[in-house]
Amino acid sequence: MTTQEALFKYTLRIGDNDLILGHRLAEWCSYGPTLEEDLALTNIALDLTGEAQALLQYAAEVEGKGRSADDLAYKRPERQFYNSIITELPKGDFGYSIVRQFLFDAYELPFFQMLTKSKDETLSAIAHKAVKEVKYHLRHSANWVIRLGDGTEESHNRVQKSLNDLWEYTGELFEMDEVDETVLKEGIGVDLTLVKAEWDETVNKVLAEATLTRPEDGWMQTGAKREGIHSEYLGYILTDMQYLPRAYPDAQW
C-alpha cells in the first residue's frame, strides 16, 4: 500500500464518520425534546457535515481521479463507505442518541487534537477547526449524559440500557490496520492507542458522575471501518442521501 492510497482511505474514514453521524443527528430536526435542544442537535449535525465536506474534498484531491466531495458522498456504494458502525445505527430515543454522541465525541476530540500535529498541512488545518467545534459537542453530550443518568429512575435506566447496547460498537473506533500504520509511520496519522487512553479517562469520569455503570469489555462489532461491511442500516441512509444526485446526475443546483 502506497502512502497516497493509505492517506486517501484514512481521510475517507474520518469524513465518512462525520457524514453519516451528521445525517443521523439531523433526523432530530423538529423532533428535539425542547426548541433549544432541537437547535443544538441540528447545529451539531451541521458541524459534522461541514467537517465531512472538508475531509471528503481533500480525499478526492488525494485520490487524483477527478472526483469531488459530492461524488464521494453521493455516488459511492455501501461497500465503499468506511465509517464505523456506531455512526449508522438508528437514532433511537433521545437518550440513545445522546449516549452515542457522547461516546463518539469522547473519541473524536482527542483524535482531532492529535491530528493537529499531522505533517499533512491540510489534515492539520481541518483538525484545528474541528477541535473548536468538537469541544462544544463533547461538553453538550457529556452534560446530557450526566443529567439523564443522575436524573429520574426512568431516565437513568433508559440511558444505562442505551450504554449497554452501544458498548459493543465502540471497539471499532480504535482498531488500527495497515492504513493507520502507514500514515502513522509517515507522521500523518494518529496513534489510536493514545486516543483510547484519553477516551477511557473521559468516559469513566462522566459515567461516574452520571451514576452509570461502565459495561464490561467483550466481543466488539467490526468490519465497516476496515472492509466496508456494514449493518443493514447504512443502506437506508444512502437511499435517502443519494436519491436526488443519482436520479438527476447532471442537475445544476
Given for the second form:
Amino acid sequence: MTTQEALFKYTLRIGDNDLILGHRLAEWCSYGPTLEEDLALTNIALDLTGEAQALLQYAAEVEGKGRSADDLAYKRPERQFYNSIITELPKGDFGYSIVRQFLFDAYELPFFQMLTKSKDETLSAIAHKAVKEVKYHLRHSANWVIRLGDGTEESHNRVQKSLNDLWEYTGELFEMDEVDETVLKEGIGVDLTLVKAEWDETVNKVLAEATLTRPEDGWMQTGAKREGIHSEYLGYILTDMQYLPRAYPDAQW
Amino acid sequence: MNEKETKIWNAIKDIPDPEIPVITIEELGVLRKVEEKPSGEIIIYITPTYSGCPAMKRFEDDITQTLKEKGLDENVHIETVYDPAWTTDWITDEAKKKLEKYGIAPPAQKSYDKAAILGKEPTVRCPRCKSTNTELISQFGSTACKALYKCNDCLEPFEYFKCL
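Can you swap the form predicted on its own for the form predicted in complex with its partner chain?
So here's everything in the complex, that chain up top.
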C-alpha cells in the first residue's frame, strides 16, 4: 500500500464518520425534545457536515482522479464508505442519540487533538479547526449523559440500556490496520491506542458521575471501517442522501 | 500589501456579516489576506468561523458581487483557508462594542479553555441591562457561533458570541 493510497482511505474514514453521523443528527431537526435541543443537535450536525466537506475535498485531492467532495459524498456506493458502524445506527430515542454522541465525541476530541500534530498540513489545519468545535460537542453530550443517567429511574434505565446496546460498536473506532500503520509511520496519522487511553478516562469519569455502569468488553462489531462492510442501515441513509444527485445528475442550486 | 492588493482589500473590507450585519468581514476576522501572484492573479483568502458555517457561500457571493460592481473582479479568485483556525480573539474591540450594542454579548474571555469537560461557564454580561447575573440556557443558538443566555435581573433572553 502506497502512502497516497493509505492517506486517501484514512481521510475518507474520518470524513465519512462526520458525514454519516452529521446526517443522523440532522434527522433530529424539528423532532428535538425541546427547541434548544433541536438547535443544539442540528448545530452539531452542521459542524460535522462542515468538517466532512473539508475532509472529503482533501480526500478527492489526494486521490487525484478529478473527483470532488460532492462526488465522494453523493456518488460512492455503500462498500466504498469507510465510516465506523456506530455512526450509521438509527437515531433511536433522545437518550440513545446522546449516548452514541458522547461515545463518539469522547473519541473524536483526542483523535483530532493528536491529528493537529500531523505532518500533513491539510489534515493538521482541519484538525485544529475541528478541535474547537468538538470540545463543545463533548461538553454538550457529556452533560446530557450525566443528567439522564443521574436523573429519574426511567431516564437512567433507558440510557443504561442504550449504553449496553452501543458498547459492541465502540471497538471499531480504535482498530488499527495497514492504513493506520502506514500513515502513522509517516507521521501523518494518529496512534489509536493513545486515543483509546484518553477515551477510557473520559468515559469512566462521566459514567461514574452519571451513575451508569460501564459494560464489559465482549465481541466488538467490525468491518465497515476496514472494508466497507456495513450494517443494513447505511444503505438507507445513502438512498435518502444520494437520491437527488443521482436522479438529477449535476443539478445546481 | 501592494497597491493593487490594498485596493481590493479596501473595496471588500466593509462587507457586512450576513447574520450579524453590524460587523464587517474585516472586523470579524473572516477576511484574511489579499495576495497578488506573480502571474498577476489576485487571491482573496477567507476563513470560516465554523467548519459548517453556511455564511461562507454568502461571503463569497458578496465579495464577488462587490468587486463586480466596482469593476475590480478581473482575474480575482477566492480561496478558503483553515490554517490558522479562526478564533474569537480576532474579533476587534471595536467590533465587540458593536456586538454588545446590537444585543449580542461579545466573547467574554480568550479562546475557550476546556481542560475539564464539566468546567465552569464564563461570566457573561447582559447586553441590555449590563447585569452579570446571567444564566446559560443552551451552548447552541440560532447560529453555530452563538449560545443562548438569560438575564436573571432584567429577565430578557439574549445571545452570546461564544469563545472559539
